[in-house]
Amino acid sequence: MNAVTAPTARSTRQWQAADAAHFLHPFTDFDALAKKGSRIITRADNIYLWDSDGEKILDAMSGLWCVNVGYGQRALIDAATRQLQTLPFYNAFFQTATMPAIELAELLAEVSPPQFGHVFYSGSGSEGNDTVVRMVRRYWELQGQPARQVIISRWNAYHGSTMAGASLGGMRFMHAQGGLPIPGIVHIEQPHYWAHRDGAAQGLSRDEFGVVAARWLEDKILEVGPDNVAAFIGEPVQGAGGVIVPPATYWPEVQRICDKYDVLLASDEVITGFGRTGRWFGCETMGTRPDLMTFAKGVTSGYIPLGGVLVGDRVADALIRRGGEFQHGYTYSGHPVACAVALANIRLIREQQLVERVREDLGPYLAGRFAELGEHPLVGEAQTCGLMGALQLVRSKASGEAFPAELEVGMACRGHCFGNGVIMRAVGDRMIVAPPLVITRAQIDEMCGLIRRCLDLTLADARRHGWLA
């Protein structure tokens, strides 16, 4: 049997040969990535990475939305290691618990709103959804009303890639395949002033718009029964969806409808939870009291897989005192050690007040900065919400027209900015940013000169080709 190469003496192309031959990627074409080979990242500290080939790479999109402390915390790592040392695994199940749970449970009710005591825990948001799932149906089925089954979500939602949590989701293009959406799942178009600025929208206000948005939801309640629907759910900001802000008006109107019709409300809290938007949660920000918050990626920063559901005070005493034994959970629904860094990690945004710079200095200083981004001759919108943004890429910046699909504007400046020392993602023809929640104001000038000539670049191909209107 042939050692295994050691890991300082491969090169880049061996590893993405290794790669290409034995790693199956989320969310990829195999085939094509293999012919292209994958970037190599090796190490990372504070907001940058470094890639297999020395390149240094800020990170604007906080690994996947996650590493909201940076890279590089000690105060995690040794937390980490000390629950290894000591109890690296033990369950959940057969009436047990360990210390990190329990006392994470308790600073999760500590930082969120007021109805929240309790927490189911998973091993991620798309398991955290799932568990959405199974909660709003047992909690109906206790209140004597088992034909509330129904769930509405919107199109172009993101709730994860499960069964339940892809069918939630409203990516047609993931319910292409496999036969999703699951049975007692339906949708609603989504709040975007952008793409219904020549249909719902034309000739309103944003604040109108929010408001005819939000009754969406009413009508759907109204055509599915409300004796019928169990829950309505949704993310503050659309993440995935390419950093979608509502109206300020919307998400109101939304909990008016919810508590007219007696609906559970679940916010996925997986983007936006633990400081995002400025408030330790995105519903504080848009003003809404679920009953249910699904939470993961920021919650440990990343550092270690950890995700769960914060069980509201309605849904969490019908369980306990009505509900019997309920028939779900997880191998890691509440793993010691990622319950250990999670404890480490709020107390690290805690510390250093990182909810409060966003809010007060942070936030509006990107916002500032994306404004600028937004007279760019290739930019329709600019959106941002604490530290998340959105720059909407249009052929004709008079008309707003968007770009032809096929032509893939918003992936071409994708590659101008990895080639350019920055990960920005795009959604489309959107490009969007949620870079980590200790980025200075430095660090923002940085990114966006960087955003700035990657536009640059992207113009200029655009004019090459003659896709400008």
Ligand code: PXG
Contents of the next structure:
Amino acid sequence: MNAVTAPTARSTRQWQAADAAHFLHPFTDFDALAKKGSRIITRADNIYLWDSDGEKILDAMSGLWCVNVGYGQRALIDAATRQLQTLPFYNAFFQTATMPAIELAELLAEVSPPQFGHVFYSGSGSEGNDTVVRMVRRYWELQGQPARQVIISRWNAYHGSTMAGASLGGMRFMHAQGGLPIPGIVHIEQPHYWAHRDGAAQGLSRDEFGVVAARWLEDKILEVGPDNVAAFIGEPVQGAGGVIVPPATYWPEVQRICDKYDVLLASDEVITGFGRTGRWFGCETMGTRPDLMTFAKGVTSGYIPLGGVLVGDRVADALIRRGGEFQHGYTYSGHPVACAVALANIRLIREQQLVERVREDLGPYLAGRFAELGEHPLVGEAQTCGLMGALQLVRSKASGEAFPAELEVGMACRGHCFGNGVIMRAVGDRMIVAPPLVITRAQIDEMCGLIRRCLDLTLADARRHGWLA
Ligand code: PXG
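Got the form predicted alone; any chance of the form predicted together with the ligand too?
Every chain and every other molecule in the complex is listed next, the one we just looked at coming first.
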């Protein structure tokens, strides 16, 4: 690997000044960032990034949960180049199609669970979830039950940042800006054993709590009225919410409840799709049979934007046989270059048997290494699922007491990660990883070594400032 920074025409300071002057970043306090200056990432290879100062960084977040095959994969680059040269764009409206979009639809049907024979393409995960809202409501209109409009989701879920995506999501700080959620979307509590330890989970085993949490869905269906409920949507493992791995009993009970009340199940697989949990899709790890699956991110390993919804036979049959024209679509639905990259990406995942590697080797290995990190005095809970992992930082290991939020201990830890060559996400005081699926055991050791160093530095901060209980 060659650690040379790409030649740049300007100094880091100059790039930061231009950035601050013109670029409004997503989910960012603009003023605070302008004062501090962005870190400018210049190149990447395998699981490593380099910044404009030439620093090497281990990317334990796969970009933003998406670079499943790692950086620098020739097959994806060549597929994009070839398609750009042959046909850089054509749409799929007005009775036309392009070959990569058709081939990808075929391949997605092949790698997904058997009920999925069709796909509707979007440009991102957020748009995919907008499509879910449009599609489930259309489905119930076609069934002659137009009152079934309400979609049930969960607090602390993340389903994107468009009006519908942010409404489906359960981030209260997002709802607080701009009058969300939109009508017809309601939320139940998340199946987060640790967060409910002093409440609903008190005195229960994880599995007992899983059933209790699933029954919150039944309570909500009965409150709204089963005849008004269109669908339930959830991430198999909540990602942006902090890698919340639900108890094994949760999803089977959710499936039973959806079946009982004839409520459609939408699995948001934007993070959990394409091998992340050790199966092609998270629903297979969790044991559900969804009617719809949103995907994005890992479908192209993030090399180019693409998203969509895999549509199960039940919904597809209604749309195709009785639907007439579905008044919905995006300019980039089935973008040929994005689809060509996705084809190369999925073929590579297959050839390198990355899904099997996560399930049989890397997932269990990460679980072992995270269990060791779980012994650290600052860590109250360590959880993994496939190649997703979370470490909950706590004020008291003995009692599990959390730090007061205003101390921002997670942010302090994230700062140490940035300074020590590893990128982790902090969700409150939960430190999370989701490394590329091409990571090796030796690189998992390297990652966990860096994480341990950052935990030690954060512990030293906590001692110095008197934050510990
Ligand atoms: N669903 C899920 C489950 C996601 O994780 C989306 C939908 C939206 O996808 P797009 O492509 O529209 O961004 C996501 C995206 C974070 C973070 O901080 C996570 C996401 C996006 C941005 C930040 O962990 N997930």
